[in-house]
Structure formats: C-alpha cells, structure tokens
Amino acid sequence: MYEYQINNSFFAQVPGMMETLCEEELKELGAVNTKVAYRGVYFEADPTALYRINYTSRMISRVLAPLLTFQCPNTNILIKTAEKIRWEEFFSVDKTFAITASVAKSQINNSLYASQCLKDGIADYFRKVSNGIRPDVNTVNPDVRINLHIEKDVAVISLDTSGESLHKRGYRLLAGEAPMQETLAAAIIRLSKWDGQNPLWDCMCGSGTILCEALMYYCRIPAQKLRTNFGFFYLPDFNKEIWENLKAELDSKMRSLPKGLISGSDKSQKMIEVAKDNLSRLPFSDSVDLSTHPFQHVKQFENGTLITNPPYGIRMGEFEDVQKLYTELGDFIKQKCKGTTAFIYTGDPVLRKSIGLKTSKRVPLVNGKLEGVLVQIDSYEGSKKRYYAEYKAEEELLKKKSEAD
C-alpha cells in the first residue's frame, strides 16, 4: 500500500497567507484531522471527499497524495527509492508525466537536479518493466504529475491528484496586465461575506475575473466545471462510480443568476470584451451587466457590495496617478454609496493610505509574488446593516441549537 492509503493522508497547496481560510473550506468539504502548516494544510479524506475537494474547491491550488517518505541525503538514493514504485500502477508508457520538485536544508539543493534525478529513476523502472520503452515527458500538459518535496534530507514523493493547478477555472483564456489569480478573487468573495442578498459591483474589473468568480459562487457552480482531467484519475484505487456520482449531484446543485445581482464596469472598452469572453465560458453568465465607463462617472451604487482591485502602479501607469484614483475612489465611495460595504484589493499596502477613509478590516493576501491587502470600509448604514444581519444570524443558530436540545 502507498502512504495515503495508510490513513487517507493527502497535502493541500494554498497559497500564502491564506492557509487559516483553506482549512475552513477543506473541513467544509469532509476534510478531517487538518493540520496548517507554511503554505499547506494536511488533511485526512476518504475518495468522495478527495475528489469533491478537487471538484468544488475555490481557494486551494494543488492536492498531493504521498506515495513514499524516506530518508534521501544523495540523489543516488533518490534514484534507486523512484526504482522501487511500482509506476505502471499509476500511468502506462503511452501517457505523458512531469515532475515538479522543490528542496529545503538539504545535501540535495538544487530543485531541478532533483527533479531530473527522479525522472531518471521512473524512466529506468519502465524501461525494466516494458521492454525498454518509457513515458515521455511533457512540462507542459502531462496526463500525471509527480511532486517531489526533500527537507532536511527526508524526500517524499507524491501524485499531483489535482492535474493542473486548481486556479486555473478555465474560463480565463484572456487577461489583463496584472490579472488577479482566481483563488484570491474568490477568497475575496469569502472574506466580504456576500451571499446574494444585495447587488454586487466591480467598477475596475479588468478582465472580469472577480466577477467569474462571484457568478460560481452564487450559481454554486464547481470551480472546476470546465475541467475534464483530473490526476485522482491515475490513482490506482480510483473509483470511477463515486466520482460520477458525486459529480452529478454536485452539477445538479447548480442556480441560475438573477439579472442585474452581479455588474461590472471598466474605463477600457477592450477590457470590457475581454472580461465579456472570459464570463461566456460559465453557465448563467448572461445575466451579468457590463458596462464601459469610469465609476466617476456613476451617478450612486446604494446598498450593495463593491469588490475591486484597482491597478497599483506596477506595470499599469505612474504611482501619483495611481494615488489619485485611490482618492477618487474613496470620495466616490463616501459620497454616492450610502449604505454600501467596499472590499478594495491592493498589491501596494501603501496606497490604502491614499483612499482617505477609515478601514473596518485589513486582511493581507498574496496575488502571485505581490503582497497584498485587502481593506473593509463600511459606510455608516453599511455598517449598521451588516451588523443587524450578522446578528439575526447569531440569533437564528442559536434558535435552531435549542430547538435541537
């Protein structure tokens, strides 16, 4: 038996600073016994649960399931452990596979050496096992991905049961100059609380992928509706009925978007199009409004929530400019969004100063390599009204749990 059949163990990548808010969507999706750690969350599931979390997941970005830990301070261990896995049981010699590798205080401290020296162990265990043939390798789009971890001189090897990086939606084929990666955007959406009770607003979408994100969320659409493979696929205990099953039902689950909930504005006609081509790959999404104007130019946007992530100077124009639509930004939204909360991403920390109003919450966040905040600001009846629900909320649950007693 393999490591993760032991004891249903797998490793969840997230990105940085955001490993407290993957947790709570693993154990929302029937992960148990999670443990945080520095960019990751371990995590126990059984197969359904494996699979949703790769199907449903919005914030995470890879699931590996260990194959083999050991002991690893030279590559020629390294080389003859890869020998011992029985790989056919994973992928056959027509399939293509690719590795990826990173180390940490180790003997072994060049990642891409230990990549090859890997490939070289899986490459000599197929030429044993089949004639002399073996897989090719494709770093580009592999039917298997393997991932290889060595810290302090303890490898392991795991199978990517993700596939591709589970950011990629594929609903994004075209993106701005400094695009937001979709597992942040939908981690807004988590963090701002909105639920579809009041409208939601991007009056700076670029190429529209808060918007994407905000239309799965609502609709209940699986982050990963578009995708057909999945590296759980290669897992030799892989139940082919539970993973057909489980998808149906989750497919079923899916809502149709009320006209006018979800808009979207830019300055940039081109932007418009793109985000407009990159939303009609998703179910629904007809019913999001996009206009083409500055949000200067609106006249209010009143009880609702506003989720942006305005450019910051890197790439998309000079800083003073940028810090003056900082400004405008926040008269905008302290004179014409009565009764509005405004959840602004910046990847300059710097330029909240610039917006001028007071911030309920800061949350830093990584977009990529940037470091990020995203900051809260609620208008007097915005707070009120957050505050009412948040409480009718309490008071409910607390209902039900005495109901229950």
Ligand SMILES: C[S@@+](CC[C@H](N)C(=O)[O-])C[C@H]1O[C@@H](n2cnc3c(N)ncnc32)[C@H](O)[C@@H]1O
The other form holds:
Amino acid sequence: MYEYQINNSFFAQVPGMMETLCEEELKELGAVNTKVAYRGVYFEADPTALYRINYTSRMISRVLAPLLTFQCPNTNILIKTAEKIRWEEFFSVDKTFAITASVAKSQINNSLYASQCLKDGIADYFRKVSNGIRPDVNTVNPDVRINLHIEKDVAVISLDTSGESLHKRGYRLLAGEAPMQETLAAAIIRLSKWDGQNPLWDCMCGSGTILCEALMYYCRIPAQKLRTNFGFFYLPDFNKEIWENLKAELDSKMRSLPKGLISGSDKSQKMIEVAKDNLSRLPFSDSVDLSTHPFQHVKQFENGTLITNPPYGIRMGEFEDVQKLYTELGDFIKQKCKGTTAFIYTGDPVLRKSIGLKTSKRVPLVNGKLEGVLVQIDSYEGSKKRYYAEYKAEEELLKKKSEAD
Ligand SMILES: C[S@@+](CC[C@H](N)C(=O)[O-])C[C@H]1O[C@@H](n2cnc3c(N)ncnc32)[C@H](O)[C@@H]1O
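Compare with the form predicted alone: the form predicted together with the ligand:
Full assembly next; the chain just shown is listed first.
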C-alpha cells in the first residue's frame, strides 16, 4: 500500500494567499479533515472526491498523492528508497515522465540535482524490470508528473494527480500583456459573490480571463472540461468506471448563458480578438458580449457587477497615465454605475488611492509574482470623498512589511 491509500490523504498546492479560500472549496467538493499549510491544504478524500476535485476545482493548482515519506540526508538514500516504489504500477515504459522538486532546510540543498537523482533512480528501476528499457523524460508535456519535496531531511515522493497545473484550463492559447492567472480570476468571482442575478461586466477585459471564468462559473462548466489527461489516471487504484460516471454527471449539470449576462470590453481591438479566441473554446460563449471601446465612452452600467483588472503601470514612464486612468475609473463608477458593486484588482497602493472612492472590502491576493489587492466598492452615491486615513493605514502597513523584509 502506498501512503495516500492508507488514510486517503492528499496535499493540494494552492496559489499564495488563497489557502483559506481553497480549503473552503475543497470541503465543498468532498474533502474532509482539511488542514491549511503554507501555500497548501492537507486533506482526505475518497476516489470520487479526488476525481471531482481535479475535474472541477477552480482555485487549487494541483493535488499530490504521497507515495513514500522517509529520512533523506543524502542522494544515495534518495535513489535507493525510490527503488522501493514499484513504478511499473504507475506507468509503463512507453509513457513519458517529469520530476518537480523542492528542497528546504536540508542537507540536500539543490532541487535540480535532487530531481536528477530521482529521475536516474526511476530510469534504473525500469531498466532492471523492463529488459533494459526505460521511459523517456519530457519536461514540457509529460504523461506522468512526480513530485519530490525534501524538508528538514525528510523526503516525500508523490504522484501529481492533476498532471498539468490546474490553472491551465485549456481555453487560453493566447495571452495579453499582463494576463490574470485563471485561479485568481476564479477566486475574484467567488469573492464577488456574483450569482448571475445581475449583469457582470469587465470594462478592461484584456485576454478575457475574468469573462471565461465567470462563464464557466455561471454555466457550471467543470474547470477542466477541456483536459483529457489527468495524473490520477496513473494511480494503481484508478477506477475508470467511477471517473466516467462522475464526469457524465458533472457534465450534465451544465446550463446555458442568457445573452448579455456577461460582457467585456477593452479599448484595444487586438485584445478583444484575443478574448474572443479564448472564449471560443468554451461552451455557451456565443452569449458573451464583447466590444471595443474605452470604458470612459460607456453611458452607464447600473445595477450590475463590475469586475476588472486595470493596467498595473509597472512599465517606465507609464505610471502617471495609469494613475489618471484609475481616477477616471473612480469617477466613472461614481457617476455612471448607480446600484453597481465594483471589484477592482490592483497591484499598487498609490493606484488604489487614485480611484478615490471608499472601499468596503480589501482582500490581498497574488497574481503570479505580483502581490495585489482586490478592492470592493459598493454602489456609490453622494459626494466624492477620499479616505486618506484608510489609505494611510495601508501604506503604513506596507512600509512596515518592507522594513521587516
Ligand atoms: C492588466 S490588463 C487586463 C488583463 C486581463 N484581466 C487578462 O486576464 O488578460 C488591462 C487592460 O486594460 C485595457 N485598458 C487600458 N485602458 C483602458 C480604457 N481606458 N478602457 C478600456 N480598456 C482599457 C488594456 O488594453 C489592457 O488590455
């Protein structure tokens, strides 16, 4: 028996600052005995829940099934112990594989070298049991992914039950200049509590990630509807019948999108073409309205949900223009969005301040390497006020944090 089979225990890797959100989602999908860790959640799940989590989770990155945990002070022990796993129970020599490794506070302190040692160990194992034949390594698109984590000289070898990272949905072949990670867009939609009762608009939609995730959420399209290869297919106890029944059941719950419920616009025609291309891979996307214009040209957007991710203004010389854009967005929300709640994801406190409206909620979230904040602006009526105290407090906090770093 492998370790994951003893307690049905797994580890979900999750994007930074999304641990609690992901724990909530895992529980909804059938995980039990969850425990939040740094950038991850430990949980237990039966095979049905494991397949459901991989097929439908919108926020987690991958799920690892631990095979073996052992004391690992050096690479000889790593190679020798890895041979105890009967690798042919997981995959055959005609499949390709890849290793991802991480090391922390251990005598083995080079993750690349550790992954090469494990790779060699697995290759040698196959040579022994398969008449000198070994499976090939493919680091870009392998059939099977194996994860090695060594912390304080304790190694865990796991099979990645997701395969490719779950943020890859398969709809985004083209990206814009600063695309939002799919898992982050899904988290923002969840945090907005948008339930399809009012129209959703992304007024700076770029490559359309927020639109695609809103469409998938509303239409109950499983997040991995477009994926054909999952890592859990390679578990020795993979049950094809349970998987196929579950998939059919989840697919049957999909529903169509009312025309115009979701819309997106961008001032760039090129970005609208990219958004159109990405959306085209998803069912029901014909009902998403797309148009090319700056949001400043829109007459009004009342009683809806505005979710957007304006430019970050990171490039040299761009900042002042972007600052002006944020002020115009604030004015637009104040003057033309009666009854609308806005959710704006930004990376820079100065830009957030430039919006100039009171925020009712702030949630720190990470987009790749960028730390940003999702701000909620409730329907704004009344005179424009700048809440300096609130911004000052945030600036103070960031200053302290950077001093501490
Ligand atoms: C950070 S990107 C959005 C990325 C998007 N969330 C994605 O996943 O691809 C910001 C977008 O704002 C657009 N933009 C900038 N100023 C605009 C304006 N005044 N009106 C509409 N779109 C604008 C840019 O063309 C760009 O596509």
